[in-house]
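Below you'll find only one chain, the form predicted alone, shown as structure tokens.
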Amino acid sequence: MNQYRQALILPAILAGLWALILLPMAQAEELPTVFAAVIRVDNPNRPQPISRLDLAPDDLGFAGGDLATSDNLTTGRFLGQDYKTLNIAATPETAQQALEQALAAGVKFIVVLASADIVLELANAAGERALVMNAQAPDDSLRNDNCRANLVHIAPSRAMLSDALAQFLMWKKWNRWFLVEGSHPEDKALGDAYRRAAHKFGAKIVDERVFTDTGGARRTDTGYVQVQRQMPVFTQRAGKYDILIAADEAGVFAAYLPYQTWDARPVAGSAGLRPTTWDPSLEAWGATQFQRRFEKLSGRYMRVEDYQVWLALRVLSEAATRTQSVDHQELLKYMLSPDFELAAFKGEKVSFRPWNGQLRQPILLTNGHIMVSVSPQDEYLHRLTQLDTLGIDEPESTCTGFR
């Protein structure tokens, strides 16, 4: 019996010794790598936010990418894949230089936090050399006439955000809207998105006004008093409405609207009840544990930009895992296929619209302290997925880049 045991044990010991010798050699071999870059284009001319609580941290977006890379490596190494992420801060003038720097380093996946014009510029410059992932710009034009075959969108469009809010307001039977938009081009674009949502879901815009940005120091006491004191008079004598919708993407006036309107009415849109992809108040669907990991890593709450960069890199990991490839064209092909789906801590798996490269995803409705609701609302049905009730559906799309 002892000889029999020795015959079994000795080969096992030898196998273990060989494993200890060969494992470092295997680890030393270069694994197939999903090499991504996060390019954040900071605009030095953008006005400071009204509240100091909204000042952007230095690692905005990058922290989300760091968490995603850590998550990807947790399982990637076991599956024979590696993940690397390069963080690059740029200005509008140096954005293309940053892209070329990343491409020269071997990067094939570019996650961009920038305005629509810069996103388009980088997608055109990258061409077939890389896949570009828009993690910030909400412009519907990027998903329609200006779509590109190498450009996908992690950030939701303005149409998706406005539709998400509209569905909830119609469910509440708050169908009479007072629309106030800012004087900047992005405010007008957001106002148009709410007009489209009103028409789509049957709301009535009973009054419209434009709040003109006259400049000045918005964060000084004088600027605060000037804007806040204008609100009661500015909103006086509006038509009979249920809710005021603020279209203030530039961040000039919307924060001063709640509790300052002439009539006692709720505010939504750019202040009050806001549609967003992420908010620190979300606790359902494992979000608490997810956000605690982020807070441990960064020492702060997760912001929208962090979440969207995290989501972009997790999309790459899921596609690379399923295809066992690191080729950007192979990953894009799989991402746009019906087989792709990814859990994103929002109660429903996300996927891509193959006709314009937009990521389908639930939209959170929050007041900044608690979650109020999540759209799409149950009452709105779709032949394919309820998520396609938000934003531009395939019959409406003018994108030809993916055909």
Given for the second form:
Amino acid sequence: MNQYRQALILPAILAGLWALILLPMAQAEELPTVFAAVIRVDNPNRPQPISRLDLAPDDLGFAGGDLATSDNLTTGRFLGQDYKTLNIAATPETAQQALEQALAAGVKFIVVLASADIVLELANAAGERALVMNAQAPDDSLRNDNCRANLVHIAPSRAMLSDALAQFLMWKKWNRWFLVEGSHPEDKALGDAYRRAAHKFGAKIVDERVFTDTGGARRTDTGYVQVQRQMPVFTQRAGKYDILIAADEAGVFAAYLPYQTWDARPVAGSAGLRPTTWDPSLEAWGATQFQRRFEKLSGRYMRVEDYQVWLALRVLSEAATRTQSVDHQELLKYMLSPDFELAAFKGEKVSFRPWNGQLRQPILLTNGHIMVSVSPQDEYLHRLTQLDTLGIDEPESTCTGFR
Amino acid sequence: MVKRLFSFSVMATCGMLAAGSAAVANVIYVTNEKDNTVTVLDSESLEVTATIDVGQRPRGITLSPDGKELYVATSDDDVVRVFDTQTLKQKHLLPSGPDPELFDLAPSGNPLYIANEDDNLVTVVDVDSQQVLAEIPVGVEPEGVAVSPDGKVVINTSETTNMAHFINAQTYEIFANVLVDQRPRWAEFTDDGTLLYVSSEIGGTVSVIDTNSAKVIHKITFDIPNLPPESIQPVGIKITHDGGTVFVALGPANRIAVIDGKTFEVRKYLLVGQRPWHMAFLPGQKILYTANGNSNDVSVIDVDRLKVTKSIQVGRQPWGIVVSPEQGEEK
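Could you give the coordinates for the form predicted in complex with its partner chain, as opposed to the form predicted alone above?
Now the full complex is given, and it begins with the chain already shown.
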């Protein structure tokens, strides 16, 4: 088996060189090969998460890709196809360089874990040379005005995530929301997504506040003493609300909110009940075996980034299996066709929205310990698929890249 | 043919049947995934005669051809348990590898082929010596297992690879791989062995495979008015002896599809309990039972009239179901 898997190597340049050196050795069998690279762009300026449980492991995302490649090889050996995946960790400065190295090595599929600006930069740079798969950036702009014909989105958009939560809250009749958003641009974008979801599903935002990130250390000894005094005061006199929605994509304050609000109210959004594509507690729909395969391979729980990279590579394998092709244009064409469908441990098939390249998928609602629900909720119907009740639908889409 | 009251001692103990009852009843066994039990039902009275504690998360269930041994896959205990149907006591365990879910016995009653989801293997176990005879590497997440009526071919479906693997039962080698739709769950041969039906839970279809050519000759699709297509998730399959009628449990669609085995057209949808998983015929095939996971009951279907005649409360989250065979010459 000539699976090309390598540990995280910094800097990215080295990874590219290794690929060039080892590739000729790996091609003894000469099977048609789906050759992909996972480029993870780590931003050193991003704040550290509040909880040590959320600290990023070194193999974040890559481990999911390794599992997918192993799954794909098992399928490929029955069909005479081969799968190879390079893992490349880069910085915002070296991302372009990493892309060029991967392309030079023959990679045709680029799975990107990066912020929206870098995803767009890489998609523009790759052009017709490769298919770029966004496995992280939730920005709705990438699915609309900034969509690209060579860019598909495995990660859900902010609109999809906030709609998923909104549907559940409407089902609960918890329709009076207290929205607290952070001061980072991505927090503002997430806050906007919740405002849009409230309008779409008929919830009312009764109060809004901004939690300003003043910086500082992730942890201090007995930091809870101040948190216990600050958070109740911050959430005092908020008007009559059912639930507090935290829009904190930067992850600097939301985790402090549950049990610390002035009023006895639950928290959702970036803490409490969270909309997400994956949770290590998920066991429905055969997910247990999948979780265990991942844990055996990586020695840790599966994170959202791992799931989304796994899913990106599984999408490729499914398209390559059905088309018996490894050409990126062919595979993209099939992925966007009505024939494409994939089981992704979500209880129903996932597929692509052909008008903007977004993977339509159910969204889990988790409290971090068990799965609470999954959206779309049954009551929200759609002429095409209920999954399209999540996010920006075709009539509202401003994406023209796929037309 | 003289039918004997099956597992008489148990029923007598339970006091469910008066002595001297002339009932020629069969016994229905249902695994209750959530309760860790098997519910035992009498096919005549449709009463629960016993509930057996069987271990963690029981799912796959089958009987030896003589009806004397009951095999239960207890997924969270990582074993297959074998029970004596006379005493309803556990006889022994069979090694299965982690998380056994589905299996099938050779027509002769030995060996047992177990899908081993965690390790991408089909485990072949000799039920007499209780030893593993072979481990066959298959696709990712092996699930359904079916042995051909002549015992020569073992089918395994792999959920993530989306294939039905044809395995030579002598050499343990895979000789054909048939690509089907997403998440194949169950495989079922017709009695004459010429056709194989494979359900794809997420794909929402049933593939009909010609076993000679190992090619899909037809794909059965389902369309139920006013139901979202995503809720149609085919799982269990049962076929009449003549191959003329095929029953497919549609999971969250809460229905059993009745399919013509010649034209492959859906004749009817029968509304049963919620989330039917698997089914079993009463010998003679006049009655079909379904295990309904979300309504905790078993539906009884009159096969000739295609009517649901009754539902029986069992344990929580019933999953697998099996009925004792025709009792033959024994007196």
